[in-house]
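A lone chain, given as structure tokens: the form predicted alone.
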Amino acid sequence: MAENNKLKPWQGWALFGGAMVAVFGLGLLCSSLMHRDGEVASIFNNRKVKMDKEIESRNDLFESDFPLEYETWLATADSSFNSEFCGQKKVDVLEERPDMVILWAGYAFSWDYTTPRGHMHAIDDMRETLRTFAPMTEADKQQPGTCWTCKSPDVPRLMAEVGEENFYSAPWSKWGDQVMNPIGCSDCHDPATMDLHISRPALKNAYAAMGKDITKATHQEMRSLVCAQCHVEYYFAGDKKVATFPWEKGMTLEAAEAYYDSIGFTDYTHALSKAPILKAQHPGYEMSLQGIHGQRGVSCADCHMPYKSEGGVKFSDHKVMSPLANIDRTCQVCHREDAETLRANVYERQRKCTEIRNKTEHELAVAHIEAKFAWDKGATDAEMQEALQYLRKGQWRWDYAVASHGASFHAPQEVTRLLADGLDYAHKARFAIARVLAKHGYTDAVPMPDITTKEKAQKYIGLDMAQKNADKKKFLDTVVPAWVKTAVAKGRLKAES
């Protein structure tokens, strides 16, 4: 019996040969890693462009030392990708969803709201939107410099030069010939070491407010935190309009709401209903933490900047975009299903969230119109308070859920919960308004205006868009070229840009 357990001579030699092959392979791997480490060290020791400052706003200066990353970063100018719900193309959302004009009546978002394009377009999209535009001679009517905060590495440079508060509180146009380079290298990387770093004070301040030390974040956490500098909920605090994240009480919708309520903050008073409205920005980071990927430690960069190999070099693809464009390098790194199955799973979640979004959006718009009708019938402040608070809560939940880029995939359960709550508050607001109307002798259905197109909805809330668009065209044709010429002359922008 023992004889049968002995290896035959050829089996022993086969095992020996296999072991040698494995050892040789490991040796090659170690050699390769050491060689690549040497290559990386060589790059940093022999950089063609030496940088010893915290911020280098000129993105083009990084090209010679980091050509692969730079080349893929340039590709963020490509706006051709589109999926069923999200993409890189510039889409007029108000045209697709005129109810949103009603929801934002009294706020600049009712003038213009288009989907964001790639990082390369950040400056142009900022200049072109009507939301930031005001006649250049009327500084008091302009948005503050805070609006530039996330659009360029020129921003931390300016903060260092003029002071954080001076940057925020200045009229938006004051920095027109300064903020020129789109979102790029030193927004996320220390120029001298290329380590990930936080270049915006708002995130550092938010961590401090929660009693956390952001300097202790791991490298994997930093691969999301550099994105969290901008893809978050924020507001402009105080007379200085300081960019501030409402995280003091936590990072959920309810925590932000409690924070805003505690300081009596309101973004605007609704032009129709007079409700005190909170306008969500884009809480992508907060929402991602509510989903399964965020809970499992998957970073933003894992999916939006997947690794890529070229010429034997492995690097992060800096063409930041939807993971659906590179399923083989994003989803399939962890999931074994085929690409079409994975894409279908994403769309299924997004469709379900969109279904309830549509209902919530419409009910809120109707509630605002009904509230205006109640005011016109003689409703008092005391009578309307309950309905207005329901409108504030309902619209905040809707906006927080839909303003976050990709939230219906990042955290579909949380999005569904928020939209369901928003729909419930919209219904409660309508019931409350109906009771007020009954007190004033009106029990019929409230007549609804025709708001089936963006133009009709804007006309209903009293906007003169023809004049706004004419002023904006003049601004783009005259002021912006002068800004660019000044920036090039002063070396803030590469000449051919």
Contents of the next structure:
There are 2 protein chains.
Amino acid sequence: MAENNKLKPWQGWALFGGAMVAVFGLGLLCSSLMHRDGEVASIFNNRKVKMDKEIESRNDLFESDFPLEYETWLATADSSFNSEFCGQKKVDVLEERPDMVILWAGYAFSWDYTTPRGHMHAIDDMRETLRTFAPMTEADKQQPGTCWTCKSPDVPRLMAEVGEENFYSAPWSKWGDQVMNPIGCSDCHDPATMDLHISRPALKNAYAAMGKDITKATHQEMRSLVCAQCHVEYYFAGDKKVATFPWEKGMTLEAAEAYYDSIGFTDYTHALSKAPILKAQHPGYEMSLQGIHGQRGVSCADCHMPYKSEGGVKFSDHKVMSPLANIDRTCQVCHREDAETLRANVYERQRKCTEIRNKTEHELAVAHIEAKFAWDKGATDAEMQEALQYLRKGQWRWDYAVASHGASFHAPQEVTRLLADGLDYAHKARFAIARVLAKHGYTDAVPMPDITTKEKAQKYIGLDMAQKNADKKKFLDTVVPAWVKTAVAKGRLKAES
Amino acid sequence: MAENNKLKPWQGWALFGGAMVAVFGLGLLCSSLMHRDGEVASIFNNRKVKMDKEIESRNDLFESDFPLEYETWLATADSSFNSEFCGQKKVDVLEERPDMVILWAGYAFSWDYTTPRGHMHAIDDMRETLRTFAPMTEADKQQPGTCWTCKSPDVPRLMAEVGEENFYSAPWSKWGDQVMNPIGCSDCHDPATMDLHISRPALKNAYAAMGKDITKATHQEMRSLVCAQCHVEYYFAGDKKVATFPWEKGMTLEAAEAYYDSIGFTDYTHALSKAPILKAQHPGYEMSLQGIHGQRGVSCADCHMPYKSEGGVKFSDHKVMSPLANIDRTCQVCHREDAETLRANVYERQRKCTEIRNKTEHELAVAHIEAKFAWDKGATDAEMQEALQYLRKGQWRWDYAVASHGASFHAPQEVTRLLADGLDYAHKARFAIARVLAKHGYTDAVPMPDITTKEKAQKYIGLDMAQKNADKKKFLDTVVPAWVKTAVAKGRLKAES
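So that was the form predicted alone. Now I'd like the form predicted together with another copy of the chain, please.
Everything in the complex follows now, all chains and molecules, and the chain you saw is the first one.
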């Protein structure tokens, strides 16, 4: 029996050989499952939908060749992760912070200002906001074509077709049946090579104005610069309303202010105080360069489009959103702390910024109201000059800090500095107005209107919101469906969209 | 000839064997040169100067057993590396920033305020500053014994000998011939075991008041807590002038303020504005906890006493100083950037804080002067209440931010926040004063005195600096040498010191 249990030498070798063959086969299998680099290369070299134009504005045409990127991009529709500046539903900021109605009196932001949503909503949100008016025809009062600039890959297509200046200077509604595909593939990628590319002239021009050549940017820099095409401070220059970044003197708030002052630019004259106001857009890119992550070369995509792996393929998550939704794939790539600690670090920075923001915002609102009171008491232009310049400077700092999304994390000290500086100017404005009032014999506290809700504040500055809302409803019910119908008929949009 | 060049087999083996022996010997030699752990252990177990007391106040007695630590500690005398808050020579801050004379009118800091120097200068600086007066006898006007608390290991020795309360409440000059050895070994180390220990009761009490047990602190925490015995906010509590940290409600500025308000504490009544002022000490430890390095568990010693290696022995550099002097051994232990980048990052944070600091400081100074003007115009206590409370809050924030050495790096956003908040209160104070003045019929700008130099500012607040300087010179020429003579005679100080 004992003898029989022993293997003969040839049996042992056969077993060994068999095992070797089996393990080798397993290895081949695993490798074929895990490594799909060849497949990826093959997709790029044998695309089902060949593209050779500089811009392909139809996002859906990219789906079959780039399903992972496309699916995650589609998911920007569902931005249900709620951070302060990011939510599935639009949050009515004016309702939460009625002082803002006062700050923007005389400007369309006082009518309607909601939190931004994902890229997929860009065109809907633009049509729906009261800020684009409700133009039933091209002759109606409305914004220029420039307002579409950041909303769609249809924009660079149109610019190529009609010319940049014609695109910008046309009435906004002229491009209503043209701009259909929300921010998508071709905005950042060359459709032929899928390399990152700059599709908007404003950024190229801004680089040139600084004496820099954007074609020399590294791939890592491009992973921020494609975002910087839109997430920046800009203004509409000249009669042609050309989208322009105020970077000629540098990329700080002070440099942009010096630039605007040098060309005598003002976005609007404040309806209450008559201050010449600069409205900040969203200088997220500039502010990110003021913080340690930007300074260390971390790109926007590193945190907002973190790498993801599916079926052995590594790709950038195109569901652009708050890094706090994916701490394991964002912060924790570099930082070894647990997710709750990292999240708390971000919230602490936001909380500290918000504290000063609230003060600055309120003092500015009060100052505008006091300025109006001074005008009503007979103050002269000359008397009011000092206060109005303080108001311009103060509100510019508040707006730049607040509008630069995410900056309380990207550059917490810089935001706090700007808000502190804005607060200083707001107080100085109030002090200057008090001196003017005293000259006119008024030394009591200025009576404050009730502006504790959005409705009350809008009524105080004389807005007829019922009319604006009714006009917008009519526009959305009639004009927009017609635009979409035309676009589908002309093949600018996938039929079921 | 060719045959002769060939080695015989036994010759080859002999050469090989010989080489082996030589290399083995070299290894032994290197090991003996490099590894001195045994030697270090031996020093600790066979100390030449045995110590069994809880405190050994004579620093020089540690030299023979701990030469590396002792030599580097001696080097704190030469703090020639110049950062903003650290220099070999005292920098006269009041000369550089005369507004501070105004802020501290009614308090000894308006007489004399210089930058801190290394630990070796602690006792000299304390004798020399005008703030300790010039007491020729114990009966003369002077500070309490509490002022010595942080200056010397003679202090815990004295506390053990005479009792804590007797130490604190005695006239400062009573301990002039007792407090001799500058901040040294026993302040942080148990002389018997050389373990880190807490030698001052105030920190233990503050921990107890927060419901925390300091004996549970980890070694890494102790590497900060030994510093936190002194580099904190504190006040002299009650008639006995007991050094006390205001941590009962927490370790933030707001928590300390709430504590002081709850016990009705005020450091001094401002000589111009009559505001009830809180003078911040140097809440460096508290502020470091508000920044990312502190929050990540980086200790004071990690950066201010970086590890060093000499002759194979690793030890903490006891030349406590700015980490920027040793970037290779401090920042670069964790951060992979080049030294110039790291240095620039620190300076950028300092520059941004300084910008807001300057504004806050000036507005506060102006507000004090305007308050005095209002009193002179007949303002009443009731009318001035609001402004004086704003001044208390504003100056507390400015002082806390400015006095917390290094905080513009340790916690840049928090410092900026505090200064912004202080600036807000300063403006509010000015506004409130302007309203009071208007009530009394005065609506012009308040005339400002010339306070552009330290001398002019000191003259404006009514100081006789010539007398103070003459008194101090007499004190330093006569009283201090007598103190040293007595101390040497009684063996409290090494003879040649």
